[in-house]
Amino acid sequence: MTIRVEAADFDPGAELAALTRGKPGIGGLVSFVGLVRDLAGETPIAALTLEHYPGMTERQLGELEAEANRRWPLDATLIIHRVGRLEPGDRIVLVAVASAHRDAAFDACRFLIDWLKTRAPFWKMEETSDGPRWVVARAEDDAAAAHWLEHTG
């Protein structure tokens, strides 16, 4: 289990190898990698500056990260999120789930990422022509989330 919160960029190529590195018994690997769109709904995004609690927000990923472990068999599993002011294109998160099976695998990262849009402790300004703005949570996010209350994996 591996979790950061930086600034600096990615290599998802290079993650993806490193978790599963000595690990034959992975039969799936899944992955999911975000990037800063350059529209919110019908607005231009110049930028998208994220904020967070250091300390508070890793806690609060790993406690994720272990509801996954609980609900799934997996064998490795990795969240990278990034902090700082990115730019349309740039990479956000990436989420990677390992298990010996592909179902549980594939369930467990839509979980992590259904989760982490909305539970994460995460602040979002985007730099618009009308200039900054919060980014307030979606109903579609929380019923996503909301989903995987009712299923436990």
The other form holds:
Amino acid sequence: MTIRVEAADFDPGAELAALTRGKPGIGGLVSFVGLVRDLAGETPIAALTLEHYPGMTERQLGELEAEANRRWPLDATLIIHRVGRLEPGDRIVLVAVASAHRDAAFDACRFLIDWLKTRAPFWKMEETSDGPRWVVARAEDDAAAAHWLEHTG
Amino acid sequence: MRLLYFAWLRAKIGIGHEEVEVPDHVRDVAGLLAWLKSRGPGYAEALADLRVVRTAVNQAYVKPDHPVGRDDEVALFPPVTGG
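Form predicted alone already given; the form predicted together with the partner chain follows:
What follows is the entire complex, opening with the chain shown before.
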């Protein structure tokens, strides 16, 4: 159960290997890696700057991780979220979940990224040719997170 | 009371955090937001549409009727856009 909020890039392969090392009961490992896209709608993006609320971020992510562990039998979880300035193609976030069986790992990974997007206090500012602008929250993300209120896994 | 502002709320208000002495009649989040709006044009603009303002007291999400006191850390920010 690890949570990291940091500016540095991460190596998904090395992180996943470390997460499952020495835990032979794990039968499935599911990971999600979020990347910076080069377009927002039809607007080209030169870079993103991510800011967050230190303290509350870690607390919210910890609560999400605890909720995932209440809903599914998990052997290991990892959330890494980057902050600072990122360019198209850069990794933003890694969510990884390991369990004895794949169903729990798939469902819990999806749950964590869906809820992270609507609850963890991060904000993105995009650099466009028209200047900087703050990203607006998407109704689709709220709907994806609300889905999990009806499904207990 | 310690106040924190993030993203465009910080940009509009012009500062990221401040310590304030709130008047006695401010008892809850709704009262705090109403009082803040009266503190200047930047606050009024940042808090013009409360549908896009989220509030956390001591790092937990709260609703407008949540009580606030002088020892609390209160954060105001837009809907989150991480991930």
